[in-house]
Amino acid sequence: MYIVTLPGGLGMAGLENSNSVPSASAQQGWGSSLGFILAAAGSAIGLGNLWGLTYRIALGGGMAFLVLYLVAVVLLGFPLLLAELVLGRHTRRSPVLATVAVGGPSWRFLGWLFLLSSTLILGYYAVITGWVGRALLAVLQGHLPTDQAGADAFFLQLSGGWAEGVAYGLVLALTAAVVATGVQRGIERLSRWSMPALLVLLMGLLLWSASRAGASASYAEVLLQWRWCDWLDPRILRQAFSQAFFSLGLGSGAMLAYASHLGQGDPLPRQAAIITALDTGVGLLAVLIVVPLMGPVVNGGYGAVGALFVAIPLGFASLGNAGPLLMAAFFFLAAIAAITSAVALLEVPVAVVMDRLGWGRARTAWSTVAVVALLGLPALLSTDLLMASHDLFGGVVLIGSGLLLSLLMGWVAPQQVRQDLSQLPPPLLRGVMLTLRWVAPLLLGGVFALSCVEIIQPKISLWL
């Protein structure tokens, strides 16, 4: 096996079997527990919260989708977030080394799966983040579409041309600059100002949106839809669980990488509960903000990504003189959320490469982001490939990683979970272990199978 000499003379092979020495990537720590919470919440809060949840609710399901989503967050999201935080803090290593440390060499593939998913998700996520930045710039310049044709042209302009490539490169460069600066001076500093700003903007937009005429009727129409068939619809079930995973940032290794910088005295259950509450709360606030603005264009065949840049501009355009200012605030909000998520995604491959090659953080960040830029080119050149990547890596692969994580921490390394969560009340600890051992594997296995069928079935139909 490839051996790298790390500080203190401990090689890669030694680190895989050491339970005390942190790897090179994990030797920097968070400045405070609050800094970690804000950074972890920022990594989870992204476009999946600000738009993905609203879009999926609006497509159908209404209350059924919302309830199933909340069940997925509480029943699976919180326990699996705890498990991923335990894995990171207990080992204090990058994702590949962490899985080997608790599961042995046979579990190295899960660490590489974390690396693969985070890298490829970042590739297409940077494209969308570039669109958000261009939308914000366009609105500030007074280019706000006022009708359907204008909104269609607005989206086509954002998702094409040389400026799209420039925005893509700038997003990746900004992401690399934050990660290269370090954990405290880069990631934590960004989170300390961006998360409070995001929450203030959210509350301001909510107060305005909820007070609009017709807001109550919109909430009732979209959120209180009740059809018994929705509760048994496998598509709604799959999307609810996929939304919970994607919005919490589970399955990509980002939470593991962030937790590797924690000390053993940090209260993981309380931190995980706050992160989960912030992430879910932001998603629900975004729903309450956007629902009164949505129109039939949500169902116009644009997909989740396209509808964000069509439905939202049309909604704000209907507000008259206040529209441009409010739309600028929304896209600024989206830009903050997207960048903090991109930073967390980049931290995963950076941590792995630092430990594999022994490079410094700055060199690793810039070298890694160059590789990400190349891997993201297909998504940059084709919106269809972007959406296919999102369905595969942002859905199926994340669910599969979560399934494997539950098996690793529930069956292979339960002692680490019990040790790190010993402060939990015994009934709650037993509930977490029951979820990791039985509930999560059964439910995630079913959702994983449904996700695969949903992707493969259309292709089989075309062949037939």
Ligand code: PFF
Contents of the next structure:
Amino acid sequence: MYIVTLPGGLGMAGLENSNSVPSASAQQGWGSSLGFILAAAGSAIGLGNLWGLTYRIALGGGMAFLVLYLVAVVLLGFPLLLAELVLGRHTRRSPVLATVAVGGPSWRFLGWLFLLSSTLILGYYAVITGWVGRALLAVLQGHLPTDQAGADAFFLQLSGGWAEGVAYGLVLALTAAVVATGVQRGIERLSRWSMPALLVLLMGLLLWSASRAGASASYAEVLLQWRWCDWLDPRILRQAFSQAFFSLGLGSGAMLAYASHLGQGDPLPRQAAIITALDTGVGLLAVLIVVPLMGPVVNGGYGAVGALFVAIPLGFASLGNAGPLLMAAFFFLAAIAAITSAVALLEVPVAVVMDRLGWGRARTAWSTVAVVALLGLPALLSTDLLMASHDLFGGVVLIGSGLLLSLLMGWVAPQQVRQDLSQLPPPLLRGVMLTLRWVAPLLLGGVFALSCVEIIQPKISLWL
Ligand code: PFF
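Beyond the form predicted on its own, can we have the form predicted in complex with 4-fluoro-L-phenylalanine?
Every component of the complex follows; first up is the chain already shown.
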């Protein structure tokens, strides 16, 4: 048993007592189980679903990518989500205190890794969210590019100039305002209207997109791409696993922080299943919406993020009169999804700072967001740095934290997992434990090594 010291000198016995007093950051609870599910789904559903999945499928892999992604979600995503929820709910502490509570001081670095990844991801995520907001504004003002050159200029305009900085600041301010308002009155209230609105808009866009002439041919061309060599391509394997992690928001401590506000009665397995299903379902719906719209520009060297702002407006522009309205709906949807994800990312450093410094929520939210704004400046100033941050923090670091999380919960604290997931049917519980102990460490270790090689190799070739 480890002794956790809370601010104010309150020493607390760690995990034997699962009803232990929550730390300062975790004292506010969710209003209801549904509120938590919607907030956690809001954290998971973001730009990664609305665009990242389609982009990666289209760029290479097609069917192989899709299948590997789904395998990664079911085989690793779901058990690791459960592990993160157990860690948060059982300890009822912010990410750094939670890892120490179950693993002792030597696991503190995992908590710091959560803090690092969530803060740095938020820095560049807010830049892209600012672009989404500006794209929405542009279409509402009737500026829709109609050809390739116009679309290139559209993206350059969104991602440059002083207005980009203003949009970035506004996104961060909005995110801080929601977090500062509180768990129930801020985060939960936002998710309660925004998630249903997002699902309705998504369904509407899907009905329209799937019924377009040529939609089935596009699906066949992109989704049914089949090459045997794709199945063994380490790049596709790595991308599929990274996509699953980023999309579910695993390895950043966000789910842990959200789960620290849960009560002991909440059925974690059911909640995790619904969150995983919603996140994956929205990703697949977005694929079905975007594929018929997408042109060859996806391979045009803009990177995932740039292509969103080039391919999608061009696709909508080709629809004639309905184009602007549909594009406004799409970017509005993307803005909602991005803000709820940004809120979850900010909750991690806010919870850590509240517990370490003993500050109130509002003061912590505004001070933390100021630090995030500074750390995100490189991504604001250079799209290349933005993409590099995404590869490093949204890819390699998340996979690395996931690997450590599986070791912590599978080997150091298996009794907490068994106790908190006792509602699971025994064979499923055994499957979760087997995954946390063996499958996840081995697979994630391999993917982590592949990612490091992929990042380091080009640098070495440059030297040679
Ligand atoms: N899951 C979000 C997306 O797909 O865009 C991104 C994200 C949110 C990553 C929250 C990490 C996180 F903690």
